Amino acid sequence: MKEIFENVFGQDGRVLTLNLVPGSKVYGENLLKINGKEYRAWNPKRSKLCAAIKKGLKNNPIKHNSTILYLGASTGTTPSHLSDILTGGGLYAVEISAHSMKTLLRLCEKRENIIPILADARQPQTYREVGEVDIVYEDVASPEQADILLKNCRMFLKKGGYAMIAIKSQSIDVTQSPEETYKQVKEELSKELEIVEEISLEPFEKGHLFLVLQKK
């Protein structure tokens, strides 16, 4: 087993992560005993951030004590390998779906390192109390997905702060090919912040792009 990341995992091709909670799964995962120590595996196919891992991410600035604001945490999935990274650091989850919030508050009783805000990440001020993050990560299904990022960003990324996102091209425009809408969220996000790194999530996910790139 190697570390690909800080508390990030590489075994015979599965990425993995050390249960925070041993003996809980999350979404169904597979629970792995090495050395003595639970493992969760990390599903590239249930998760963007995975998926770009196990593409060949290369730049993950996501540490053991980073704090990090998540848009669009759904019911956890991707928070949840979050929160057992993020052994000294906390998750701030920002969630618009109430049903969805159900599944993730019951996540949070047992993971104390992630926040649920019930709030919509179009109005960042709703929850403007989170304060300065070290990155900002968004998974979210929407036309305005670059602006959302934007906005979020301004209102919390600390200077020299990564922002990390999975570009949903069909969420923003059927009518045009992904390689277009690619670039043009490129070009919106370029303005406000330098592209470190873009990774196709193919086969994993369809007509989607993961970018990591850092505030100037």
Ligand SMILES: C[S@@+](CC[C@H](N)C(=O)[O-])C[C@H]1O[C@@H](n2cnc3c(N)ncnc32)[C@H](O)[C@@H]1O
Given for the second form:
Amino acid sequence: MKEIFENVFGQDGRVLTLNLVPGSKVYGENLLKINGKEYRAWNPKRSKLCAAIKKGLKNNPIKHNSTILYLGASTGTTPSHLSDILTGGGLYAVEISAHSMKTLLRLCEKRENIIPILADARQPQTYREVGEVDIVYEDVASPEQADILLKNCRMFLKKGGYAMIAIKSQSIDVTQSPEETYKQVKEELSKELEIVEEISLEPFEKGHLFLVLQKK
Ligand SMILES: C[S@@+](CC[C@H](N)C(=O)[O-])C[C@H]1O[C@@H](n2cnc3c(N)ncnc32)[C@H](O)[C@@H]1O
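If the structure you just shared is the form predicted on its own, then what does the corresponding form predicted in complex with the named molecule look like?
Next comes the full complex, and the chain you just saw is listed first.
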């Protein structure tokens, strides 16, 4: 087994994280016993961050002790793997849907390094108590994706900190090509953040571009 990034492992083409809550699955993923430890198979079709890793992501700023503000946590599929990785850190999980939040809350009962926040990511002032973070991660399917990331980075991201975003072209403008949409979003983000890496998530996610950016 190889450690691809801090607390992210690779074996036989699979991406794995060490299960923080042994015996417990989050979204039906496979559990694997390797050298006496239990790992969770990270599914690239269910998680855009895993898809980016499978596609050869080179710059992953997430360390075991990072503090992450995660926008669009849903029921916690990707947040649960981040929770495995963040053995000395934690994540604030912002989600607008009360329905998804119910499932997320059950996950947070088992995983104390995830702090759930029921809020609209377009209004970061409503969760200002989060304070400074190392990374802002956004996976919100919204026409305002770029604006949401910039607002949250202005308010919470430390200087030199990183942002990660999965841009969904279909949510932003269905009338133009994904390439045109990516170009516009990148132009907007580049005013305040430096683009470190970009990866198309095809074939795992159609019409998605994953960006890693750094606060200037
Ligand atoms: C694609 S899903 C996220 C999946 C999740 N990131 C994962 O990988 O496990 C997008 C989520 O964003 C949430 N969302 C949409 N608009 C939002 C907003 N303005 N603020 C917070 N969450 C929002 C949706 O309710 C949905 O749960």
